Structures are given as C-alpha cells and as structure tokens.
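Just the one chain here, laid out as structure tokens, in the form predicted on its own.
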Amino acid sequence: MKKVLIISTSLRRNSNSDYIAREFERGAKDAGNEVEFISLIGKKIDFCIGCLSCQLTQECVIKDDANEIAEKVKNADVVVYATPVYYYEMSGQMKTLIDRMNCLFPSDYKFRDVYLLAASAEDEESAMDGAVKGVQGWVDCFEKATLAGVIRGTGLTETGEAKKDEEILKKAYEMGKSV
C-alpha cells in the first residue's frame, strides 16, 4: 500500500482536470492505496519571495496553506498534480505551489513517483509539452523521484467535458490503479 497525494490545481469547480484526477483517485483506491485528494480551491498560496531561508530550516517563512501541502507532499510516496493547461503551460496556481515546494529540496522526502494529469481545450497533445517540461524540471531537482506518468486530456473545451470522455477516464483509472 502506498500513500498517494493528489493535488488538483484548477480553481474551477467540476473542471476537466479535476474529473481526470478523481478517476485516477478511484483507480488508486481500488488498488488498495491510501489516497488523499487536495483541491486548491479556497487555499491561500502566496508567491515564493526567493529568500532561501527554507534551505536552512526546511520551512517556508510565509505562513499560508502551502506549508501544510508541502508537508503532505514530503510524506507521500506518490504525488499527483492535476492542472488545466493555460497558454501551453501549467496553471499559474500550480506553478506558484511548485515554487513554494523549495523547502522540500534539502529534506528527507518520501515521494518517488510523480504524475501529471493535464487537460486542455487544444486538440494537439504537444500543447501540454510546456506543463510536462515544468513538472519534469521540478522532479529533476529531487534525485530520488521520477516523472512516472503523464495523462494529456486534449480537446476538452467545455467545463466538465472530461466526465463524458470514456477513453481519458479509463487511462486515468488504469494509471491510478497501477501506482
């Protein structure tokens, strides 16, 4: 049994990336894993100020919801980020959260596998390359971790459209079941 943390970074309720993440969650639970789902809706996450105090203390000097999320990321075996793709990149709130995970760099983090679940209105999978590269850059900073899988939900133009996309939901379920 693994401890799986899913972070849905869309601020839109019933978003496409959220539906994909929920299906990943269902698969991970069906496989017998302990799964926690966090939505960034209603969370206060400020920008990193670049002071690097966290490199000495392993804590951020900014007191907001990012600290609690960072602690959960640190103690998870598997971390899953779900994001809408805006302008060929991960959402701004996801990037802000990832920047605030700098306190984990010198820590004894547990996560080994990181997954990215992305949804975009664009039909081409290449529209998500920027988001994948951004997450890969974060993962590369953690030598014990790997980007274990990516789901690219394309052509999802309407809110909640992923709920009806059996193919993408099946991929998400199966990927979740395989963690």
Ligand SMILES: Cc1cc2nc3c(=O)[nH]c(=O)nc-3n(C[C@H](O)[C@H](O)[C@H](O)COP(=O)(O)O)c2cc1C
Contents of the next structure:
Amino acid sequence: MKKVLIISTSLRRNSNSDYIAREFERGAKDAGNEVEFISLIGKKIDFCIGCLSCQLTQECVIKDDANEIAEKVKNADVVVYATPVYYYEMSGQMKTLIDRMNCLFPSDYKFRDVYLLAASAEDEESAMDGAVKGVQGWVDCFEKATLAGVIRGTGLTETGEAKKDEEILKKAYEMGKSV
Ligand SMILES: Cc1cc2nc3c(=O)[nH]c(=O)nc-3n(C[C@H](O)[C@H](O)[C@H](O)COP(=O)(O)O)c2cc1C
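Alt. form predicted in complex with the ligand, vs. the form predicted on its own above:
Next comes the full complex, this chain leading.
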C-alpha cells in the first residue's frame, strides 16, 4: 500500500483536469492505496520571494496553505499533479506551489513516483510538452524521484468535457490503479 497525494490545481469548478484526477484517485483507491486528494480551490498560496532561507531551515518564511501541502508532498510515496494547460505550460498556480515547495529540496523527502495529468483545449498532444518539461525539470531536482506517467487529456475546452471522454478517464483509472 502506498501513500498517494493528488493535487488538483485547476481553480474552476467541474474542471477537466479535476475529472481526470478523480478517476486516477478511484483507480489508486481500488488498488488498495491510501489516497489524499487536495484541490487548490480556496487555498492561499503566495509567490516564492526567493530568499532561499528554506535551504537552511527546511521551512518557508511565508505562512499560508503552501506549508501544509509541502509537508504532505514530502511524506507521500506518490505525488500526482493535475493541471490545465495555460499557454503551453502548467497552470500558474501549480508553478507557484512548486516554487513554494523549495524547502523540500534539501529535505529527506519520501516521494519516488510523480505523475502529471493535464487537460488542454487543443487536440495535439504537443500542446502539453511545456507542462511535461516543467514537471520533468522539478522531478530532476529530486534524484530519488522519477516522472512515472503522464496523461495528456487533449481536446477538452469547456468545463466537464472530460467527464464524457471515456478513453481519457479509462487511461487515468488504469494509471491510478497501477501506482
Ligand atoms: C489562461 C488560459 C490559457 C490557456 N492556454 C491554452 C493553451 O496554451 N493550449 C491549450 O490547448 N489550451 C489552453 N487553454 C484551455 C484550457 O487548457 C482548457 O480549457 C482545459 O480544459 C482547462 O482545464 P480545467 O478544466 O482542468 O481547468 C487555456 C485556458 C486558459 C484559461
């Protein structure tokens, strides 16, 4: 049994990446894992100010919702990010969270497998290349971790469209089941 932490970063209700994340969650739970699902809706996460004091203290000087999320990421076996594609990249709120978790860099983090679940309006899978590159860059900074899987939920524009996309939902469920 693994500790799986899913962070859904879209701030809109009925979001496509959130639907994909919920299916991943269902698969991971069906396989007997302990799963926690966090949505960034309603969370306060300020920008990293770049002071780097966290590299000495392993704590951020800013106190908001990012501190608790960073602690959960540190102690999970599997970390899953779900994001809408914004201008060929991960969402700004996801990037802000990642920056704020810089305190994990010198820490004895437990996570090993990282997954990315992304939703884009465009049909081309390359619409997600920037988001994948960004997450891969983060993973590369944690040498005990790997980017274990990516779901490219393309062709999703309006809210709730992913709910009807059986192929993407099945992929997400199966990936969740295999963590
Ligand atoms: C600010 C912004 C930028 C976007 N940029 C892109 C983009 O570069 N490529 C793309 O395919 N879709 C883009 N989209 C569309 C979203 O990725 C798409 O609607 C997706 O389904 C949103 O996921 P969500 O429902 O999980 O929030 C953009 C949407 C917004 C609001």
